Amino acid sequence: MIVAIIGAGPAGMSCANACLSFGLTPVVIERGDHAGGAQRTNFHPNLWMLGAPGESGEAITGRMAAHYTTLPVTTRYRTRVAAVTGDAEGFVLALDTPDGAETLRAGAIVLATGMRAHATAELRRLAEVSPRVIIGPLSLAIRDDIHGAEVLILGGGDNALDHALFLAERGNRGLVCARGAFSARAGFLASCRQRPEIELREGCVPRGMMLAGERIRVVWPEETRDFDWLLVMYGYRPNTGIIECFAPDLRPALTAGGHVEVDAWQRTRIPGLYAAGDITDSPQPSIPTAIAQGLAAARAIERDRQAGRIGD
């Protein structure tokens, strides 16, 4: 049975690998040109992976992708799912590929499209015209390009303060603006307050942002300041836009937080449709969690096929 796996991050790669063990035929559909997902640009040590102390998300997923590319798995890179409909045998996926439109028939689908960094429309427009506006923490530019700079960081969680500390240790000065109260862990807050290079402000909402040459001009009611870099650390949102191309009767239910709703076996309410990784509401999103959920989804497909709940 063909299993269409949408997304080649840790969950998608894990699911494809497990499908091979269970006698299934995975076909992975990836919009980008490589496997590994967003973690390929995560230069921070991954604290959740036992057995790989200090290894970055970039290194971990690079190692996983290297293994994945040796597997007998069909991967359709630079391919977008344009529409998903159903028939008596399962699902029909209309694909936009580099070579034109194609059709894929599958007995099951696994959604593994992960999450994306959250930002307002204004901030996304600014990021489109300036490489010095970075949305989310997964950017090698933060590690490689920011030196001796004035940096504005929007956000009040762990990522915002962790990056303020990271940049302060490399000769930068940072202003961290939280829309409300800071929600970061106490240890991050205490460490930031001890660094003279870091200024923390609560209830700090800019009225406007614009380019001023190569710098970013930010306007508050009480002042206007120019910064060399702007980092947006407003957290993540599940990347569920993919379900808009599904026929209405095939769209999975979403949780209150916008994640795809699944059971303990990664099943959605739609027979034959599963989801794994950060697109689901995991108690602790991480690479190990995504790997485990990808495996569970493949096992569920095998069980459901044997029980006659989904076809061949």
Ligand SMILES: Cc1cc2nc3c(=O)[nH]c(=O)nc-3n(C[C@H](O)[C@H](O)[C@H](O)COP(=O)(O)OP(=O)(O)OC[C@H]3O[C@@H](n4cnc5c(N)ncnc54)[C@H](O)[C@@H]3O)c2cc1C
Contents of the next structure:
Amino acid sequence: MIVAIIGAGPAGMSCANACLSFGLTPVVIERGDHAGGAQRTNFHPNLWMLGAPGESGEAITGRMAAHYTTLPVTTRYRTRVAAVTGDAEGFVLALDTPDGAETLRAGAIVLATGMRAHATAELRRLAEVSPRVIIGPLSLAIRDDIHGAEVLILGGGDNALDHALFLAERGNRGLVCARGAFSARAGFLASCRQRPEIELREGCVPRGMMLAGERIRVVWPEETRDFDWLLVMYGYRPNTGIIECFAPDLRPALTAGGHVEVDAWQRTRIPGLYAAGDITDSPQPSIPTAIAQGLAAARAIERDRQAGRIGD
Ligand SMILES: Cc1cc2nc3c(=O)[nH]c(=O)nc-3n(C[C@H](O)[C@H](O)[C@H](O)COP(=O)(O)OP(=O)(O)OC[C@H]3O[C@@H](n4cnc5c(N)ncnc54)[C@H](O)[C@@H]3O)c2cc1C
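Form predicted together with the named molecule, following the form predicted on its own:
Time for the whole complex; same chain goes first.
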């Protein structure tokens, strides 16, 4: 049975690996040009992966991807799913590939598209035209390219303040601008308050943002200021946009928080449709959680196939 796995992060790679051992044929569809997922650009030391002390997400998922690419798994990179419909035998996926339109038939689908950093439409437009506007904390440019710079960080949570401290230690000056009150851990707040390079502002809502040469001009009612870099740390949302291309009767239910709803076996309410990793709600989203859920989804597909709950 062909299992279409959408997303080649830890959940998708793990699911594909497990499918092989259960006699299933995985075909992985990845919109990017490499496997590994969000952590491929996380340079911070990983916190939750036992057996990898001090290693970054970049190193860990790089190693996983190196293993994954040796497996006999078909991976369609730079490919998007344009539409998903059903027929008597299962699912029909219309794919946009670099070589044109293709059709893939699959007995099961696993959604493993992870999460995406949140930003307003205005900020996304700015990020499209300037590499100095970075959305979310998972970017190697934060480590490699920002030195001796004036940085505006939008957001008031842990990621915003953690990055303000990280950048201050590397000779940058930062303004952290929280729309409301700071919600970051008390320890981060206390450390930021001790650093003269970090300015903290609550109730801080820019009126406008635009490019000024290579810099970013930000307008508040009381002042206009130019920054070398703009980091947007507004948190994350499950990456469920993929569901919009599913036929209405094949769309899975979502939780109140917008995650794909699954049972303990990673099954959605649609027979043959599973989800794993950060697209589902989890008490602790992480690489090990995603790996375990990808494995569980493959096991569930095998079980459901044997029990005749889904086609062969
Ligand atoms: C700031 C931050 C720090 C973190 N630190 C840690 C840590 O230290 N240790 C740890 O274990 N975890 C950490 N995590 C959590 C970890 O990143 C995730 O739990 C993990 O990456 C989830 O894996 P995934 O496979 O579900 O999703 P992802 O890693 O997000 O992978 C999803 C994949 O799907 C692809 N994709 C998305 N949409 C589509 C589409 N429409 N079509 C095709 N492909 C698509 C993406 O390109 C990507 O390759 C951190 C997360 C954040 C945000």
